[in-house]
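In structure tokens, the next block holds one chain alone, the form predicted on its own.
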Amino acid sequence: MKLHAISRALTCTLIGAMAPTVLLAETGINPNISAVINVGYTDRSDFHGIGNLPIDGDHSAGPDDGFWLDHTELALSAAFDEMFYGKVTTVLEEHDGSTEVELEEAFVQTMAMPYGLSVRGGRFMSNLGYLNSKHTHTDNYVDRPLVYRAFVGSHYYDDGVRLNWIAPTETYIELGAEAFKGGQFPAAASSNIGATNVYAKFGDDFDESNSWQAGISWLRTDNDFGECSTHDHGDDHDDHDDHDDHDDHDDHDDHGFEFGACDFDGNKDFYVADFVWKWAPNGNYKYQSLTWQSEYFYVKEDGWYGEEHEGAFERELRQDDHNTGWYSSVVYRWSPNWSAGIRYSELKPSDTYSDGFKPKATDLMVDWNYSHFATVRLQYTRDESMEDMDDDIFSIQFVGSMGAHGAHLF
């Protein structure tokens, strides 16, 4: 029914705006406080990279070998008044044996602008593609698909501003534009505005049991040599001499260069298309549902790669270089407590990084939900990210949420 689509679309888009008001009315607590625990154990080999691509080493690796703590969140949110709503999210992660704290979100958003308009400013996750704007603990898998880990370091967030518009139509239509500082991977800008994103999202119901959403995005990032982005805890990435993780797997004897995440000077254009289809009998997702989601990335690079080599600085021009990647996932829920899914991801790096090798990964997972707020997940991953370095990865994960908890996006 159209009403279902409209209601869901509005819920998805305005969840940040409306939920706090409702929660305040119900609980009388100001601000709302929530926490998410995301912990697990993984058995895997050492991470050596993704197809020789320049990556964000910390966020592109996936779960560490052994016990791990990943994206454990503490969030505060509240409406300042009838017009403005704010949220702050801090994230605890473990890297190289030390626990680090990131400020992932700190934004204010309007709630009552006319004509379907809204503005968000501060630090927030970009509306690039389908998964990027979602917190990783809401994913159906232990880690992000290979294409996200390779191209945007799992997710892209930054300091900036967003303007979006919801069309007053039965079909869900959202148009938006974002401008960012460009201080986070994959951007590395020295200017005031180092990344921009424009996007469009559409959605509707096929019938009472089937609904869909599709989107297109175009993200442009500036990458200035010597302005390497750090994801706020990557001091190791500030210095090109410290790129041991990348240097270990970026040996390009055939090309004459070793590519690190900070060695590019130019522009990158990310063209992303996404599609999601959901089925649930009569729109009731509690007892039975099927979700199919897919995304495609086309990343074009124009600029220079450079590095210090035997005391001399060398540069290599890259024009219209492009990398592509995609993933597709199907998750089936057959009871309120159990679901299972399969996901396949594949990349096609340009000749700059590969001589034809295509990194890929296949994931199988099964979830057990005691309640809506606690999930135990088992996952097997056949990882073929590096040529001649296949890995069988086994993970067990617990995700639990406490406190005020808004509805998940579509």
Given for the second form:
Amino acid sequence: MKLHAISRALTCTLIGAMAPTVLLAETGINPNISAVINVGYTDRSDFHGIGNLPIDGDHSAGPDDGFWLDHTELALSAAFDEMFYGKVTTVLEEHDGSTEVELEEAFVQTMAMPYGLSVRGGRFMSNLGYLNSKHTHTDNYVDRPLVYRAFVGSHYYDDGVRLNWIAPTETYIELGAEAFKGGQFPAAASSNIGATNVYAKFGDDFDESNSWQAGISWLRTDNDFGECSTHDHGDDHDDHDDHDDHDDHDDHDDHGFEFGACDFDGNKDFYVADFVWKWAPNGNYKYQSLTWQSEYFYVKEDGWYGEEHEGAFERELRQDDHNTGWYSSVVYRWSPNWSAGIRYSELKPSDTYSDGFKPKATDLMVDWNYSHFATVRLQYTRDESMEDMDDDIFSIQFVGSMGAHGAHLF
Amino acid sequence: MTSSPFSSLDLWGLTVRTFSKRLTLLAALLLLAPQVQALNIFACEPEWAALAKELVPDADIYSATTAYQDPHMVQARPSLIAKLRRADMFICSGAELETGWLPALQMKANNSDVRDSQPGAFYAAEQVERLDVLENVSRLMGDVHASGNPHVHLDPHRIQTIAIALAKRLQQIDPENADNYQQRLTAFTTRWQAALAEWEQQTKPLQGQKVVAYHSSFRYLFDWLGITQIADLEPKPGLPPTSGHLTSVLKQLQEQPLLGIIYANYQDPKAAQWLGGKSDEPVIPLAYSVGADDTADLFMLYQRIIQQLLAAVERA
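Next block: the form predicted together with the partner chain, after the form predicted on its own:
First the chain shown before, then all remaining chains and molecules of the complex.
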């Protein structure tokens, strides 16, 4: 609540500051200001979860049914001086009739450390896997792949610090370590350092037309009872309560209880491998390009599950329990105006959550850009993330960016 | 003739050879010594790699793009991060040409030498006066650059000014070799001014010619040669040609004779070819930067461009 108030105040300040500084921003002198509008309309059934996995409700649900406003962001960035660079990103999201303001980024980064080192501190998105550190408006799809929605609530950002090093080699090699408070899903820690991540990224060009990047990362989160709060509230939560009456609940009764995101006490280890390959004829990305990206998650859970169930408190030991999941996506751009993509994502939850059912989703999308500042996207998703409820989801989305030109990261 | 590998003569010869080999090795090492310190230069575009080569031929120079790539639309790919990480300096156009990718590279490369405001950050277009500087910019105008047209390398006078500024910057970064840079600059200036005088003679027939071109890529070239670009294949800067726009350009063409319809190597030829077919005007794929049409340096690039344009005059 407090955070919301602060973010709201900050947003007002940002909007207030925008008008007089626009000219400054364009001459590159002072804060770069950018706003991203992300709105759309989706036709789908109500979200009931992903398999029986413990998820973070709103962040895992994908777009709401009907008109939605999701991840509309306002960002401010600039160098403080020759040593430090800073960025603030606030995100506005509408869920179940209430507008949430989240402070997604507020970090400072060093610009003048020697030996290829850099430190970032504050709130930022973890360099876990390929997609996690990217803003969702740069994605090629309306929503994050199922594996991201299920395991990290679309993206994991938190308060902490990162040290990274770029090797002075021909091939791109980046090594990094992060320590976080553990205050955001999938972490819920009572200790000072509740999540750590170490990662390595590599990349190079095969030739003039082909480039690649690969990464491995290991995120460990602490999850302590009483420290957890999820974005599961409002109508969504009611849906889950109603859920008890559903037929499919009987299946879950075999496992004793349904799993909430906050019912776990212990450690989770996320091992993520990612690979991205991009092609453009002669390396000219203006007219034609192809992007193939894939990521694989292995999530190990060590600890206890417990919750109130029919008046009694149940606690079950989970050791070497693991969930896995992956996605793969191909996006082909055949003109400056058009691109299309196909993506498949599948999860294999541990026996704790599943009797062999694998949640999966297949997406098809078509993008139209008039300029490269705005995109209109149509997406069809065949959603099989619940055992006895298949859904055909249709979405139309508009994403547009105003102000400072965001740089394209690979 | 008998000879044994163990004869004293051969042994003597061997010793002499070994000794002379050592001398050669020593000499090579001495020669190599300054090369170990050779500057590592990251150029955003091939024209700046070529200019760097004129002033620092023994530097390790890498061009992030080729003449066949649109410099606005480059991926901040991993190999470029690795290259910028090791660079002592970069030479880029600036004036927002690389705004979609260079800041991302600077942020990722963790190299304090190539941050803006450091001597290692050299923006060529910012060393000269730019055309089409705008007081107000709106996205309704397309992907325009508020700080003016950044494609400055096709004006030889501006190239001269940039070369002088670059030599000065090199002296600042590498003061030990300051004399070398001055000598190189003098040599380049002599050759460039001689070539320039010749080009200005040759290109007199181009004055007053009218062209249609794709984007404002050749803005400075036309300005230098006195050529008028009467229409653009793009409806607005950065937006791909549309059939509606091309139809209106076609109407414009029927009223006046053209030297040709010009596009750069990295641009899609379809729109130019469609318009050429409809209007019977010649279509000219003009060399845009060093490396296009096998040009190896800036001199060859200018010669090639002039040759292509003069050939069009002769055809007309």
